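The form predicted on its own is given below as one chain in structure tokens.
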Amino acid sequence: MSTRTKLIAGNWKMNLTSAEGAARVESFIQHAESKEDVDVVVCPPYLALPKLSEILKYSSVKLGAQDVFWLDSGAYTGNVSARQLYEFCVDYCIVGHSERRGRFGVMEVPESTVGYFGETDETINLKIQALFKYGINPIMCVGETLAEREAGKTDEVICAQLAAGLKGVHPAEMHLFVAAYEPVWAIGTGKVCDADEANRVCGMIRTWIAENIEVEAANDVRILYGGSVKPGNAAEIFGTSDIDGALVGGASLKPEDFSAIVSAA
């Protein structure tokens, strides 16, 4: 039986104002505090970080960000650095989410604008190293599109993402690292990867880390599943051997649903 502490991270994406986010967290926080054996993180939009940092200051619920830039400062209009996140006691940060890569389960923007979402494996690697510098835990997302899965390339795609994203990372840094398997075809679509298959992929990720970085790091690293996680399917997902929690999207915006997912963990 794994001794890894379950981790539930809520990705609010581009939803809620600062005031709305504060209200959601305050209604959720009492329940989360009672679950000492589960780590809980909320990842609001940048503008809500200062307010939520104050609310969560004396809470066991941790604060996360949705992205980061890899340099501390400079002429990079519109970006936010790890140094700036550190100021607001951010403990976790999502990197490489498929939506940042321009890989959407449901396309809600014109296809001609996909180039705007220009995340690459190289920039993900730079961001991870920047977060390590400030002791912030990166949650690195990996996953395949439906076309890649149907072509039998799931493992190949994910291993390539891991190899590039973790290039140059030292085993001693891996205690901060979190992986999140998010099949692109399950994000925002209502489709969920079968629990056994999700567990197989998460186990494959763990094997890759053992073979390419360090066995001890592989045993300790937490690997999350993300993609239409809801109260109704959470228990089955968390009952597997290699899934250590979830990166939750839409359900994290509803305090009752998010609480139920934490309870299931």
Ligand code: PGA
Given for the second form:
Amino acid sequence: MSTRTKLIAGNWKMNLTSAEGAARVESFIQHAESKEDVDVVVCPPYLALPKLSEILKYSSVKLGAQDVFWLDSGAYTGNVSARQLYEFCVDYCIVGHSERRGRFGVMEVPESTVGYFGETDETINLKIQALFKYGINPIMCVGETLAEREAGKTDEVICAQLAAGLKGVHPAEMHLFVAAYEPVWAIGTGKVCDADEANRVCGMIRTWIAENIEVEAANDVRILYGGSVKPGNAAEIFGTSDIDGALVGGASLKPEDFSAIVSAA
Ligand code: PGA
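Now that you have shown the form predicted on its own, what about the form predicted in complex with this ligand?
Everything in the complex follows now, all chains and molecules, and the chain you saw is the first one.
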């Protein structure tokens, strides 16, 4: 088990209205606040950020967004900037989720996991830089598709994602950075990656950061696992040496499950 403070982030995706989200947070906030040794983050849809920002103003539970645009302002219909997230005290932001990625514009993910948004490694890099500018912690998702895993390309794919996403990043900025290993085939499918294998990949990500950015940054960086994390498998995942928490999708919508995952951490 690592000594880094565990981080549990709930990705609500396109679920819950602002009012429903407020009620969910009220139902687990006390439990989350009582776990002082775990950092808890909720990432609601944009429209719920103002209300949750009010509720979480004095809480140890932090607010996260699910995406960001890389410029501060301008004619970019439908986008939200880091500057605008900063106004609502957003501390974290998911970047490069596989539901938004289409690597280099090519839709490689299975249609069921949705490559609608054409996120590229280049836009991910721009988004990370924009978040650093406002002191917001990016949670950068990396992970392989089933086809890539079966072709033995898991490590190669993830290293390429890291190299492109972290291009030009200075070691001093890395204290804000969070990585999330999310094998595409394990997201929302109920197929969890074996804890030993997930830990091996997270260790590989840490080694990549040590070799390409800085050893100290690699030791301190938090690397989450994401993909069908539930109360029943959380303890095993968190008991490993290189996994520092979880990015939780489906189970984060159920307050009792989310609380149980926080307890497991
Ligand atoms: P899941 O989603 O927990 O529902 O598999 C994880 C994610 O998409 O971040």
